[in-house]
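Only one chain is shown below, in structure tokens, and it's the form predicted on its own.
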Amino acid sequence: MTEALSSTPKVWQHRNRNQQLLSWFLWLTGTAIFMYCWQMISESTTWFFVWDAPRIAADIGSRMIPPRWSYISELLEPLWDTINIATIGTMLAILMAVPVAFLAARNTTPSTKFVRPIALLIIVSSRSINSLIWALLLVSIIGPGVVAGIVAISLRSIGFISKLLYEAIEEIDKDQVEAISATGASGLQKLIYGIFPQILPAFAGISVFRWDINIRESTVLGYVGAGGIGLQLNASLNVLAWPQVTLILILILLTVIFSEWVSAKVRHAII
């Protein structure tokens, strides 16, 4: 009877005893720190105005429409500014971009141990920083308006397209740089025809996706002051002007569908 079950085969088992116990705990813990969140979210929240917002949203709602279109001939300039910050900002935001690109990419920089690292510094403060809170500090180092949208716009764009082009630059084909080198090539040749070549698809894929980021993020600067559309929508909030606030969103959403069309066909002719 011994021999007949010693001999009878083990059922598998997705676990054993140990990960299973160690499973099961990791479920308990994490219920418990969710269970912990949800009471401390729960005591700070006054549910009356979360039962009641079906009402309240329903009655901002009949107030949104019909829309303003009277209002239009007031939305032409700054929804134009909105553009421009987006665009200039866009545009400044590459000049800087593409040297740091170059300084932080490992088989461009001049030094991995120090200007790399000063490189990759800058990249991260770039994207570590929200456009608002930019804008927020340019506002009051430069004041409101539309320049201080521009270079908002442009500082907090650096990181991302400074990131995504150096990786680029690593994967390129090196076969191709070392038969230029071969024939004898200066630095400046092998970055024009043996580097840039190989990125340029990918450097203006990266430039017309970072356009139609910074298309949206700039409708949203008016509030702290930097200029363009987010600062009419901003005042028609303040005094509930509820349908020259549904005019202002059916035009952002229309900026950005007519964004999204231009970065698609751009990438699609390039790619």
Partner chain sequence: MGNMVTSPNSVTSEIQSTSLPKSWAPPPFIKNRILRWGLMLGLVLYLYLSVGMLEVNWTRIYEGLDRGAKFVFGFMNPNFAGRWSDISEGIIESLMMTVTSTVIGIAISIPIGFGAASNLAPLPIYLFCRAIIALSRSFQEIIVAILFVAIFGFGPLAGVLTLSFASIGFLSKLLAEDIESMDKSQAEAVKATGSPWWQWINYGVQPQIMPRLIGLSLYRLDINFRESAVVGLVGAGGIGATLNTAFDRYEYDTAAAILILIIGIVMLSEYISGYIRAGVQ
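Show the same protein again, this time as the form predicted in complex with its partner chain rather than the form predicted on its own.
Only a single chain is listed, so you will not see partners or other molecules.
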């Protein structure tokens, strides 16, 4: 902008010519990349099926209604398992994530050169890998069941909770901690009086937020054998029992709405 102002003929331009060229170039490259990717995906797609999709969708839709309500008796226990996987998994994750967060935050880590990179690596590894893949791995190692689901959920959640928490720790008010250390408090006392109260709302918010996400994620873990309602979903899909699928989807929807309600309630109470 300043360049435009200083140039002799006072013609106002939103961008100068170089910026304009750069912007066009970026758009062009972006479009080219997108077109290429779309081309590739289109090549590995059987378009015959896709053109047939509306008919199939209508067909499946008609089979899904009405839901098979009587199936609910077989769903209550898997649903209970699903909620437990999310809840216990989140609790375990919190236990492991809090120390990792303190090791990763610049202002609390014992060493920025050695400990912090390790903590950051734990966080990125945990975050990069979806809970379903963790579940796949754990089912393969410790066998199918709820335990694999719980561990999968907690392994995935560590990174999420630690990352948000360590960012909150790095943003605390330094003065409050200083005031506590000026009284002659020890390191641990500084932690519980100076730092904990400051990050408590963030911590509670993050935990409940993750629990909410985990409820959603745990609904599908059963698909790879890690317990919960996903197991029934998989079984029903395998035998094309669409009325049962409908009921499962309704149940999942209700659970998700419930968890969102609870998390909104808790967050409201704490802040």
